[in-house]
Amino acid sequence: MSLTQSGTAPTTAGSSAHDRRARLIVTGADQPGIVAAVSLILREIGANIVSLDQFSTDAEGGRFFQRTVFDLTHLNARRPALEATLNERLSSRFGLAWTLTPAGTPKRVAIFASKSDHCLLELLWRHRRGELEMDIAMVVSNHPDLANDVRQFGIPFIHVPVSGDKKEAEQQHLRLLKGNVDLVVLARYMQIISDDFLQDVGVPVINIHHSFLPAFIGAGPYQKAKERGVKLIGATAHYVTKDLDEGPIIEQDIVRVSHVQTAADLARQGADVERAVLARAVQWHCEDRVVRDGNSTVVFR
């Protein structure tokens, strides 16, 4: 394993306003009564809701999820208070799971690629920008290509090699990411990721992948894809599982192509989208507008 960095990684700055706010995920059996009982417990502590979604599955019977963002002076000091009110309330008078997010408090992410750059360049531009919520904690790549392109951005580019001994490179993912990050990001991470490491590295996982699947498997999907005269091309952005590829979608998108597009054209609008919509799930994922739901999700916009 090798090192290369440069400077420090940029982090997120919460203004006054931003370490006030807070987000509060709410799921379980849809009843009547949740809203209001959500919207009281905020005003008695003093809570300003700022954005509230909620959806149901079913009238009767459904699951219920909602997303409410808030803000609230002192909101570290009075947290305790208000996560007693909510067991109270919502865990044992109505079943429900909750979570509650300070904003302030960006998740930490770990992207890992290989040599393709165009998506983890995408992320770390958006940081950088300030367009995505997060701290990026470091790059792991199996190849050591990308390390001068993230050198610029001042992020940690840490290069694993992967032989053949799979188990010993997860092994080392696994020390540098357990307990310091909070979101896996697999940006174009051209390695099966196994089972023993989702179980073990304890965060959700995001992965990336052009939308053939599962038709065009393997090398030169866009090739293969020209060769059908596909008129479609799109990109896919899912939570990784056991099961390659098939994991909860985040988000999806689509370009229509034609006759007239070679290869290179359909694998150079493939990677488009494929960066923005990755982007767009990492975004999501960190702002808390993603609820899982068996193998599938809601996603509040």
Given for the second form:
4 protein chains.
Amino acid sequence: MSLTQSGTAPTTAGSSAHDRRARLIVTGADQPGIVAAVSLILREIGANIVSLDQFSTDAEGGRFFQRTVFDLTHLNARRPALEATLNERLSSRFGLAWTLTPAGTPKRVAIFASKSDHCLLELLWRHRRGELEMDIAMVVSNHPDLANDVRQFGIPFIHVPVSGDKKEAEQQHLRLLKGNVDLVVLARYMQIISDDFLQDVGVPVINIHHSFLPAFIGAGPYQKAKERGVKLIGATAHYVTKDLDEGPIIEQDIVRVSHVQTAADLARQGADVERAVLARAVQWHCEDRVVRDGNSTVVFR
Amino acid sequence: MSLTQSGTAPTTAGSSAHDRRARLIVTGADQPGIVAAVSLILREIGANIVSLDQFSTDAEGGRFFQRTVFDLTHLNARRPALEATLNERLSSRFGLAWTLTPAGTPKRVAIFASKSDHCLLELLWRHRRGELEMDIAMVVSNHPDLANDVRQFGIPFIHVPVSGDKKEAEQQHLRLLKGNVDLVVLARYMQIISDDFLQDVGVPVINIHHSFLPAFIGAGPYQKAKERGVKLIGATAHYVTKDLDEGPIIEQDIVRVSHVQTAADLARQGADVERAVLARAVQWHCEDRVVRDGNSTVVFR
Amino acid sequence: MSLTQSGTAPTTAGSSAHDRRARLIVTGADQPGIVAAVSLILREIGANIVSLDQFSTDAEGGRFFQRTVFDLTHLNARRPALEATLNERLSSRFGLAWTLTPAGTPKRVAIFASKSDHCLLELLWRHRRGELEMDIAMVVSNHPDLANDVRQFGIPFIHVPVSGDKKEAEQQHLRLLKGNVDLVVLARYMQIISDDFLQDVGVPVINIHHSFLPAFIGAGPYQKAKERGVKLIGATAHYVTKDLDEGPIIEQDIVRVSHVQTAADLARQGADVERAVLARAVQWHCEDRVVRDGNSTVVFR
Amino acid sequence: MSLTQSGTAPTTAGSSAHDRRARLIVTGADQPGIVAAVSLILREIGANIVSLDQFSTDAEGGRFFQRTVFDLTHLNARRPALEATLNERLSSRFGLAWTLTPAGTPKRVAIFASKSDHCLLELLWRHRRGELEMDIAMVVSNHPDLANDVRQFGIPFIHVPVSGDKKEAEQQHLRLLKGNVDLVVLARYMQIISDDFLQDVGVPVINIHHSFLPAFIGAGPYQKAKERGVKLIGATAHYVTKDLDEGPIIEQDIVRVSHVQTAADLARQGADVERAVLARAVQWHCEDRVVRDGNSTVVFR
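Given the form predicted on its own above, produce the structure of the same protein in the form predicted together with another copy of the chain.
Okay, now the whole complex, with that chain kicking things off.
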């Protein structure tokens, strides 16, 4: 039995509509004829385009991004043929990259948390309400504190302490994750992720952190923001890359504050923004709406 | 000399890039193969797709909307051939409607105003800064008050008093507008537009009005909003239809207020939202980003 | 044992700081000398003013509102003397109304719900995190569906079916509420409250409902909003008065939507705004920040 | 004739209401009895308190801030007596600082600009509409480009080139400003202000600059923001202190962007936020709503 069978989101219930719907992401160097090529391929196989978003960074020599959602009866049976055609007519002819994702197969997600529960619970709660198109395979934490909260949702909670040697914990993480998940979400996981782990895990990692205008670097950012009279408190969800907290931004938002709030109040309001921003970022990623473009993102909303 | 030559927006300066760029809007009943047909037509003629937005209200039996921006060298010379192809392969074969607009030909706009200047000046100012892709052919007002403000921008100001018989004024409006403008913007024009005028003028009419949650109907809305303790003041820009203030919404926004504001303060803040919302609505319309869908709109932003 | 002892919010833990803190609300016809009178009373008794917010609707003949938070050692013992002074020097001399609330005694709250859980769970969750300064005495519902969700939080869930005769259910409600709660919150409770109930219950009742610009009246508001192309979806929290959904507004907010959202999506986003707006309204009410002014409110944030 | 007589804002027209209204700002170490002392002083002299905002950073040992607006007939004649009382009973007894400002005397403001007109024109325009309670004494620029735009508003434009020796230009600035203005606003003035100038000018200096979450330091911030996929573009208005761009924040705001905007689009949208934020900051300063608290601010809105 695989861990992911514990997922109970309504979206996993393969309705016939979901069974024939798929999402095709195409990226590469822009050149005339790509849109025509993709739409011809889909027309020839009898697919019906449900939505199409296309974006090019520049009319001349830009980078090309296209997200196409389509319906195709007997999707599973005809998928190998479709993939062969995409390889031949997009990859070989145009040098484009593409991914094809059946909408009926939610992404399998591991959520990492520490002691703060606001981001974690927001994801669990929205998932239970059927608002997040994903299977939550497991919650991993370096602290045992949130075990009961998580297990109430019928989701495995795995405590992996991180002490002296971080390598050991990361090895255990990799054993849990490899082959079992398509995405890792750091929901206020207060441990630094090593470059080795990032490379080995082989799936995208999304992180959430507080943000301000301007930035306040180092420890105690809310206190520093308070001391400067900051009027906006924000949060940023981004993909994790080697440069800590410098990866491509998926979503951001802010809330207005004033002098009456203490630094603790700012942190509490920041937590509210964090959970909203992380939930949107995870949802968009799981719906294949976010395409990376170097250290930036294209988000088809 | 046509009135529209008074437009001085930088966007009208036909750069070579603008000379070959066009926007194609396609609408109609959704059916398999439309996207492929459009992109094939553009590929065959050698056009390069710059951006493509597509939306369908439903995968089965929905209404289809597509906005395609493309570059085509010698656009003007090859436009008749392209239009013939679109007629044959979109209109005849699929029963679709389409419009083709060269980006280098800004829409000619008449702005109607009364005594309030905030919406009018916002449009004139943004236009002078090159932020609105349009030619302002004239400003028409039922009051002479704003003549100097308008003429400072080098734009004709025409005073058409509206007294006892509104018909007469509307006849004069039609003589000014017919054949000279592609859009009428009501920038706080405080006269009711007759159905006859709407039909005769033959171009879209955009209006701006205040909005609240919930609505406060009738006279003195800001006073009524104040008496209910409203916390948000808003504005709505929409196309004018026979049902006054009930036409398709293009854009809306709000500003937060509190008990310290008087009804006059609310009106002042409402004015700020109105000018921002109207400017966005006009800009999007002029860039062919707004497509009507019955009494609703599709806005490709 | 009273129901309210089930409250477990950290705020109920009488810290010494909370034991000496109180909030004084003073309202009435504005007249010179009120602020001086209040501050003299507090100075004479040795209280230390922590914060003071004052608002007058008009400098001449306006209505006066003041919220004063102060610290007073041995608050409980000296409260009778303070109240006698307030009666003599504010009520008798100025004809003002006042309420004195020890901050260490959270309001006792009953939450009414039906089948929707988003507003209810937001309140329960924030309460458990110590973010809402109140005791949740009970959750009352006309449906049994949410019993388990509520009892997980250690809060009594009482199922009061509402069938043919609504009177009977309301009688049962009154037996549960009278003397036990200081506030009733309708968290998407889908039954109309009778005027008799409102009068008999004797405590404020807060409601949440969706709001749009402009309003869409009657059934299916999200569908109607969709058909008009609405770009903002909102929610309003207000006190319930005889005129259904027309009571004084406490808080409002909106979220931006576009044509890509279905009516069901709009409803889902509306639910998100509803839970945020209701939580803020309840929090501010419980901190005595909301003062009614006829059919409007003064909210000292 | 002084330069400031060129101001034509409606607010300068001394209505009788304005003639008797004043604003009192009191700051210092919090201690019991301050509010009572202030309100007693005002009651004794026969003043009527219109609004009172008070804030203390901490109930014990905090810093105290109070803004009181009051009406007093024959204000000018009785001002010396009132000031003597404030000195005796607030300064001497409590060690508090205070400022008393008649509302009928608008602050005299110099606006510094360079080549960008968006912030400057926003201020001139709002001033002409009577929305900014100030007299614009002059516009100073290191470039001649905006002279005509400014003079159309009937406001002196003074071109002070800044070349090799910045000292010389600053000496000319000081000759223009000393004794003539109460506030300097840097409306996208692209020259660094020296510490010497800041000390010598003797009045507050407000600056506006773009802001992001997170910050992008150095040249080309919009390009850097674009390359990271930033979703929010913001602006910050602050008092200028020795640490460039690190002074107390008065106001901030943001606008949402996406991948479709180019770096130039981001800069344009940033300009819109800048002008809105700067206008609010200047308005609040001129209404004595902003009180500095170390490197932070208390803003009584």
